[in-house]
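Next up is one chain by itself, shown in structure tokens, the form predicted on its own.
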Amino acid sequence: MESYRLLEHTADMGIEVHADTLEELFAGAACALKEMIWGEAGGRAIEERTVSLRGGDYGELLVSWLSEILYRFEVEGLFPVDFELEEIKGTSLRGRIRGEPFDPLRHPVEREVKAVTYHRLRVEPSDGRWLARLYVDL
């Protein structure tokens, strides 16, 4: 089970994860990062996108997945509402995005999110669970 919160910071905006598994770390930072550009707003998950990415570590993965769905959401206007990562496994990642199309009166944007960092990130084991922790530029 993961949970997270969102951290505060000069002119920017933090992610930090706590997880049993990777794949838990990573829908959860997946969670923290919808929360912080939508709030709280709802969906349904009616489409699907499969993910396929590489990456040199976990860190790097990490930036990549959710670099990822910010560009579903730019290019393609997905919403995300479910986030499954099917495996994690050294350098790669498989996984699935699913939501329905953006709709600015039903899912309003609290934030807008320019890119995901590699300011401070760290995605490490602590205290026999996961720890990631990374920072955003608004």
Contents of the next structure:
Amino acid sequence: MESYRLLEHTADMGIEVHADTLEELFAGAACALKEMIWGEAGGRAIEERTVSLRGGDYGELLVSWLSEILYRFEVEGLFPVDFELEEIKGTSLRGRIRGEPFDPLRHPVEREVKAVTYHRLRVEPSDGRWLARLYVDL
Amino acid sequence: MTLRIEQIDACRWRIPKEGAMRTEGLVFASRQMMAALQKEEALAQVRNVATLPGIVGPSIAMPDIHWGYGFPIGGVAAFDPEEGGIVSPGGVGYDINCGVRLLRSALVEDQVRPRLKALADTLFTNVPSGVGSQRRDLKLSIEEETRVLRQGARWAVEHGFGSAEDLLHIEEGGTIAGADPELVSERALERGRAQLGTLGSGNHFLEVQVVDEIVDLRVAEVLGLFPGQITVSIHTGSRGLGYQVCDDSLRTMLSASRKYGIELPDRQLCCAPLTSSEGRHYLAAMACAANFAFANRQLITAWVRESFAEVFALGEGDLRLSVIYDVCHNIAKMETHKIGGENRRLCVHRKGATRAFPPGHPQTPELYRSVGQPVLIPGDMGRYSYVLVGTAGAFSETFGSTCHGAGRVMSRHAAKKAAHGRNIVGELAARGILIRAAGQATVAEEISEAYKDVTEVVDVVQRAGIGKIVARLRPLAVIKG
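Give me the form predicted together with its partner chain now, not the form predicted on its own.
Complete assembly follows, chain above in first position.
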């Protein structure tokens, strides 16, 4: 199981996630990002994108994964509904984003996230579980 | 590690060199601002920047400093390529060449007030704002987009958006040299393609203002400003294209930092020597994004002119909406500065800071050569903005830089809480300020109280001699993304 919360920052915002597995951790971070942009807005999982990424370490991989969600939204107009991480191993990730075409009336944007930053980025084991913390640029 | 800070005078503070710092920190702030600053991380970020290789002079923070990611917002730092100096995408930020353009008009408040609602609505329709919104009459092929990246505002003028005279009053003439679109990823081009000529959201805005007070009559005359005059401010940047260029560059710089053995107190400070291929490539890609931003503000200017003409049924000759100046707030530039009596080429990073070149400087536009380069400082949507000019003091002490805005003091959550249960749009309307906003949370998160009072910020700047106040502008209508 994963749980997340949004963190305070003077100019921007952060995300903190706790989860039992790395896969749940990355999915939880994606849910937190979605809440930051769209609040409670929901939708149907009728489209799917497969994602395959490489990064220097888990932290860089997490930034890439969240950046991928932003990119798919901005360029392909995909409103994300759920996230499935198939495998995170070493420096590579395989996963899926499911969602529906973005409709500003049904998915009103609460705030635009410009980018996911490396500032104070943490992905590490914590009390037998996993912890991630990161900040985004608004 | 606790941070030592020493007061130098009423508006200067020193962070002494210690540990891994290569130089000291210099912070411009009043005593009251400093008390607030010590509660957050911004000062530690000033110290972190001081550890980077090849830094020349102090790691500087302007009075609108606040906690950023990596570099503080309101930070200025210069690096010497001949001394292993670096360039850092984090020292510019995601929104490359986020900046402000100020237009003056021949109209006065009494002419505009009766049609203000229509003007706000027309601007809100004609200038795309908010996520996903764009003009249907501007479709850009990737090939055309690469021309925008090379030419900046000049591309827009050549395509009928504005006049050649506009270009004379833009930092770098609206085109930063050395832009190489080959170094911009397909992803960045894709993100930018639909976003040229859009305002964006968050703190970006388009504001119809009135000149509320002239502080320096002589300079105001040169800038063409008079009391009661209508002006328009445009605050936006390079949109998704710039965010992606920064993102791509950070990935390269993370491995470059490891390759060149640069120790980083925060990964967001990742960088490469200015003389390395990674460093040169970043500057060439950054120039592309900066040019995109200049073109963006040029297009929006054309639509502002179109909106005024539509609402007031007046021609260009009667409206005379001309560009006073257009400044970058997030940029790194190679500039010549005097260090120890010797001219040196340095890479000056301004992240949430404005170039403020003095009277007589060859890069100060000819029209303003006798008074100094105009500096545009937006405040918050309920109070004021300021027009300043650069000074010799700024040139010698801060690499020709000054502040860029009010600076946030409240997190978005705190601002939302403070706005809860209030009708912010109604409160502002009661004070004669109309708001049109695309985003749901934007108005609450951008309330006046979320920012420092910009008057206090420019007061410190003026007392420190790194900028000279010319005029104060008051908002009448604000378009937010």
